[in-house]
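First comes one chain, alone, set out as structure tokens in the form predicted alone.
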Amino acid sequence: MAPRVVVLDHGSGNLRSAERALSRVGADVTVSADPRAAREADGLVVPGVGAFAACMQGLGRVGAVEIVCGRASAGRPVLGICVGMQVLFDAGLEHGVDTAGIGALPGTVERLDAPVLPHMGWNTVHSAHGSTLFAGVEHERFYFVHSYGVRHWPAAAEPRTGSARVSWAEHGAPFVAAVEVGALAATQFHPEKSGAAGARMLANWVGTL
């Protein structure tokens, strides 16, 4: 039987290319903003685009917070893509605004360090030593649109981040390109938008559930 997965209708994503883009691999897709659906799903997709505060509110608005970080805690897969997996983190700091994010990973989204902005296009990514996620695919270039994301890891010590796998990208400096902790995973580019190497990737993680 097929890995049930919800992408999480939050208000802000790239639903429908991420639910067409996992069926291809393999998985059974709903788009749904319902708590029990997203509580109950073998996998949990939350994407996003544009800010940080506002990806926050339409979380907030459909009581995901609560579900990712019980999801998260109880090893229950999530994966955060692009904005989705920048309010993983602590907090997001974008024109001015200081904005706390979901908490399950330590850090902050910042303004990258970089001359030209946003980061459009695809990029090389340095993947952690024995990712799930880069199986397979650890030498491709995958796509990626954003103008913030974390540019500082924590120590090693960090609770949540005892046995994570951080994959790093480089655009004027080096940034935090994906995370595997445990059951939660998440990704700054667009698997769904990185041709095979993204179906990959997705096929990947759905090899998970």
Contents of the next structure:
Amino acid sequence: MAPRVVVLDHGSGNLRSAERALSRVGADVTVSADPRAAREADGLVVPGVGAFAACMQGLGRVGAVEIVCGRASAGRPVLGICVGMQVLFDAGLEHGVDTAGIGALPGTVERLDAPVLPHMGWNTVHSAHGSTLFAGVEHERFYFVHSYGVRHWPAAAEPRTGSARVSWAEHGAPFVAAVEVGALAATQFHPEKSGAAGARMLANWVGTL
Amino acid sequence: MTGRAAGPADPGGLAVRVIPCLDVDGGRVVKGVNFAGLRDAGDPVELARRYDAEGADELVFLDITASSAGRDTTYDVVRRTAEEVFIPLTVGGGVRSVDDVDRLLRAGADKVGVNTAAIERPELLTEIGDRFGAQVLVLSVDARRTAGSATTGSGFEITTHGGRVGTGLDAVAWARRAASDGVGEILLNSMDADGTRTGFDLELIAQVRAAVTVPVVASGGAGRPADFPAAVAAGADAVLAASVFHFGQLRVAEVKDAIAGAGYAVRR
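Can you now output the form predicted in complex with the partner chain? The one shown was the form predicted alone.
Complete assembly follows, chain above in first position.
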């Protein structure tokens, strides 16, 4: 049976592309804000665009912070995309305002340092050795659109990073492009908008469900 | 994904985007389209699929539909495109309100282009940015060189109505203001160069590049492959063209070869 995937609808942007891209690679996809559906799905996708604080508010309204934490600790897969990845970290610093994140991953989301922002377009990624997401698409470009990112990954002493596979990209300076740790996977770029390479990546993720 | 290896080795890093633009009226592509093997050359969805397969990095739909009834078909076109094409889609033309943006995003657009409505009411840019984030908001600027007594500091003015009406407002200053108001990208169309196929207006690109730190998409005037790397050298982050692609005069891959040949990164 096709794995059941819920794309969490917390009032953020274009969800149709994620829904269709996941269906295309064989998932049974529902776009939903229902907490029960989000808890029970084989895989939960947390999309997000716009501001970190607004995304956290949207997630708070549908009770998603507890759902994501619960799934992560129970080993049930979650895929965060773009700001949906950023909110998995400890905090976001936007316009001088520090907003608490979900805290499932260590680090702070801050403004990138580059001559042209947003970082918009197709960039290369230095994929982590042994990455599941990047299997077969290690040398492809993926579509990014963001002005903020995680620029520092804490040392291995941090318990949450134990077995983490961290992939990096560069725009002005290096930033985290993707993280895989336990049941959590997250990409700063948009696999659902990254053509055939993105479809392969989503298929890789659906394959873990 | 095609594995073509023309030109020098990929230098890595952010690629220059090559963006075909389709004018859509009442759900149909206008301006002739001359592609072999299309079942329906007027269907934006089929053309979008074709450009995606050819390696386009993004697509722009410019909705030129006049009637509001016709505009409903635009949402349907966006919806059907987003179901089949998995590269970013910008939709512009006739966007006048936050609600218009919301409907387009829900239909499956990734970015929305705003033009005349923002000139008439600049607060619209902040309203859209606050609600959806800067990354969805593209400012479309139709600029032309000033002539006669109408002068601006930059020598370029904003036009409306497809370049027919001059406003006397400085196009470069407008781009600067919009970028500081939270626009995520500038789609810069030279109305002087548009349709001439004699190359982009490089001075216009350079002036806007110097004025803003958001990405600049150069549009208007593309004719030969060499025109594209010249626009990048002048400061464009992305290059857009319509008729040279529709009429089969240039292929997306040729344009990418030219850009890569000049030493810039492209997506293959």
